[in-house]
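The chain below stands alone and is given as structure tokens, in the form predicted on its own.
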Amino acid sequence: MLAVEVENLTVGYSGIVAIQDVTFEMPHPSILAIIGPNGAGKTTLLKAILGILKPMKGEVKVFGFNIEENIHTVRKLIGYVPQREKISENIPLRARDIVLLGRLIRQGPLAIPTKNDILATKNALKSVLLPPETWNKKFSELSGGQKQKVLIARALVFNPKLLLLDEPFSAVDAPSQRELMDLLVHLKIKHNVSTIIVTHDINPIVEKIDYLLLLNRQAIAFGKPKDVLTDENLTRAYGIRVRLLTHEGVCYAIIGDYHA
């Protein structure tokens, strides 16, 4: 089964092309990382998979459903955590409130929580391995890693089959990055959830991902990380020579532009 099929996809804003002729297939369940320089079209690609942006050419399928023809079905299959999630820390919302609100928003502005909503909230918090003692903490009191887990739990509250995460590691420290990546592996193995991660730094997660897409408006390379991370591919993507290091069979890239 394929989680995502992208074929000859061209997407743009106001007629200006942002990504062009992108093609790849992502098996399910798996974890795919997307990297590339600033302005490469990484977030644009996520929005196209969500159906927020319509293709100028080509098509996107999620679990076999064409996005343009089945937008409501597809969106029920996807959980999304955007790059800059604005949650006011002046409002004393608890972790569990954040997750519950994510469920109620889809039901309409006058939705009242039911037993099923509360159970789904608890299950989502459990699935991201947050200990129960943190559920009633104010969101503002949580660590960076815990906040990301709450946002992922909110994305999981409707039991999606695919997670889209835009720069989920940008505001967390190295230990939290490893913990979050372990969580995504756990979700893949235990809950059959596939994940697409947009990131500017592949090195902390390269050992845990299944596939890598190197993007710079076009798909420079797609495949297993060891096959994608080559001198030639990285030079094509970033326009500079990138130093590669190999340790215990794993390839790491040292990229001058950290926001890659």
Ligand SMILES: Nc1ncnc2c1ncn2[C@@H]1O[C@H](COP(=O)(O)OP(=O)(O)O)[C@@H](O)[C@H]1O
The other form holds:
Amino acid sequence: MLAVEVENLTVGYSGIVAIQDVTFEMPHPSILAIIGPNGAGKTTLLKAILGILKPMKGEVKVFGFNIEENIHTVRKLIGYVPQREKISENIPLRARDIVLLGRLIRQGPLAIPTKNDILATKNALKSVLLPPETWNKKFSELSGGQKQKVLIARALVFNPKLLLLDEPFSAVDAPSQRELMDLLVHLKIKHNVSTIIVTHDINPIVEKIDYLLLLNRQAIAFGKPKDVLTDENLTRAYGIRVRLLTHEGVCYAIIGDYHA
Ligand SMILES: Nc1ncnc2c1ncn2[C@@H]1O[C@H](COP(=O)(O)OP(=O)(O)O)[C@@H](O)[C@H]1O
Ligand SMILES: [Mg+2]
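What would you give as the form predicted together with the named molecule, now that the form predicted on its own is on the page?
Full complex below, order starting with the chain above.
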């Protein structure tokens, strides 16, 4: 089964092209990372997969459904964590409230939570491996990594089959970044959830992902990480000399001039 099929996809804003002729297929369940420089069109591509942006050309299918023809079905299959989500730090929402609100928001204002809503909230918090003692903590008092897990739990509250995470690593320290990647592997194996993760930084992800799309307005390369991560592809994507060094299983991108 394929989670996502993107074919010759061109998307833009007011007729100005942002991404052009992008083609790739993502098997289910799997983890796909999208990397590329600022303005490469990474967020645009996620929004096209969600059906928020319409193709100028080409098509997107999610679990076999063409998104333009089946937008409501597709929306139910996807959980989305947008880039730089700002949950107000002044409102004393607890972790569990944030997840529950993700559930109630689809039911309109003044929705009263049912037993099923409460149960779905608990299950989502469990599925992201947050310990119960954190459920009642104020969101503002959680660490960057824990906040990200709460936002992922909220995206999972309707049991989607595909998770879209737009730059989830900002404000998350390196050990927590690795923990989040372990969580995505856990969700894939135990909950049959595929994930597309957009990030700048390949270091914490390279060992855990199944596929990598290198994007810079076009698909520079798509495939297994080791096939995509060549000096030549990276240089084409970033427009400057980039070289990868692997040292004790950790991958380092060296950007700019280098003399080894
Ligand atoms: N709402 C918008 N209106 C007009 N242009 C936009 C809008 N959002 C993004 N763009 C443009 O589309 C291109 C890709 O942006 P984006 O998808 O946000 O890139 P990335 O997420 O890779 O940094 C950029 O040139 C950006 O300026
Ligand atoms: Mg972006």
